[in-house]
Amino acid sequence: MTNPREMLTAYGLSPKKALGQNFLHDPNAVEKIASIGVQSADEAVLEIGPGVGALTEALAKRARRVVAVELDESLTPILHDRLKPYANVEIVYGDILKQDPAAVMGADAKNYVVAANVPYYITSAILRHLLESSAKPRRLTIMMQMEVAEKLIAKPGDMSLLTVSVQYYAKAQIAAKFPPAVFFPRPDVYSAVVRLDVFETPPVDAPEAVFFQVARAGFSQKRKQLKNSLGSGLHIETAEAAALCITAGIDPQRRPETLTLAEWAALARAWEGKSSAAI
């Protein structure tokens, strides 16, 4: 039995809309993520999300090592017997917003990937999670709500905070499109596998942690000028924000999104600057 809605059923338990759970039952999408996510036999994967273990069984057939982050304990009779055949496979039960990744990974916190298909509404933390970790994945390999994916991949024009950040860590790409109809429930939203390739390191020149202050900062107030939204998020003077700007070499009226990664580490940059002759 692989239909998660019988699968459900049969161990008396229903999807829980709070949880956001939506389970693939589709075996080509399953098939389609997990040959994405993994790409090497001796890859270990976490995953985050098992659900009732379809994703999970696809991995474990392809990699040295599956361990799989669950929240809903009550999935833990399917997943115990379905996974049973799979050495390779490990359960830990928790919220992976509250697990450290290298804790999770143990030896190979160094060297893992990530594959999941993931509650929608905490994508985006699940995605800071785990790219600000200490122990970074080699690759991230998530299915997500289209919108979202879009987002990751956007371009100078339309950049949000979220799209900074990840281009900040990884490269990403859409590797596949999904309808509503490959999981149940059905979303109402079409959804998207997004390949992550993690950067060994950043793509632009600025301390990572005055970066995201000065992107934090920027995207504050997104439908205001550069100027205002920095001044008001740094807690200067207009005036102030202004200059900073001219100095990095960016007119103080554009808008957020129209910047580039390097024109918010040059932003980055002068603010280090600034702050430092402050002293």
Ligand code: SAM
Given for the second form:
Amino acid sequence: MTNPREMLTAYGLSPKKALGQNFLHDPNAVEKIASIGVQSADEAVLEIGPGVGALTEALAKRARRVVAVELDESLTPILHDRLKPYANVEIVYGDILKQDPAAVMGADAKNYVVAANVPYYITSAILRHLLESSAKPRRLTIMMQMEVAEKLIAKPGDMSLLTVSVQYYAKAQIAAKFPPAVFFPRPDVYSAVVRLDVFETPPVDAPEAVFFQVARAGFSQKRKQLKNSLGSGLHIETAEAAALCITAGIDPQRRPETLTLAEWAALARAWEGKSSAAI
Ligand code: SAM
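Mind sharing the form predicted together with the named molecule? What's above is the form predicted alone.
Every component of the complex follows; first up is the chain already shown.
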């Protein structure tokens, strides 16, 4: 039995909306994510939210090792029974956002990938948690809400803080799209699998902490000109923020969503130069 509705019923359970439980019930969708997620039989995979184990099983058949972190302990009997034949699977019960990926992956912390159909309400938090970790995955293959997927691949003109943050760490592409019908229960939204190939070194030249300080400040006020949002976010006068933009070669009247990563980096270098000159 692999149908999630039947499995849950057989174990006396039902899907928990509060935990974002929309289980994959289309075997083709499961295979598709697993085939994008695992590129070689030697890979170690971190899965987030195995649910009733459909993707976990497909990953276990392809990868050397699968570590799956699940918050809902009531799924234990299902996962135990379904995954018993796979000696390469470990289930860790807990909140992924409170787990250190290095500790979870142990010996594979320096070389692992992520493949998951995650709870949509914490997609951005999961991305931040993993990409900002000292033990970053090499690649992430994640099913998410289409709208969020589109944000991750956005280009200057439509950038958000999430776009800038993710593109600082990884090359993002939409690898597959799915309708609500591949899930039980059906979500209200369309979904996409995003593949993120994590850079060994960032694509732009700026210290990470300063880059994010400046980007966060730049996006701190919606639909404002850069000089205003930067001024308020960095706690400096608007004129000073405008001068900073000019030093970085950027028109202070531009809107934050139009800047390229290289321009955020130029702003970060200008801000770093200014802060160190003031010391
Ligand atoms: N991977 C399964 C599938 O594709 O059928 C289930 C996907 S369902 C969208 C999300 C899963 O993440 C659920 O099993 C849910 O219990 C689990 N989950 C929710 N919040 C979590 C958290 N903070 N940490 C780990 N797992 C979580």
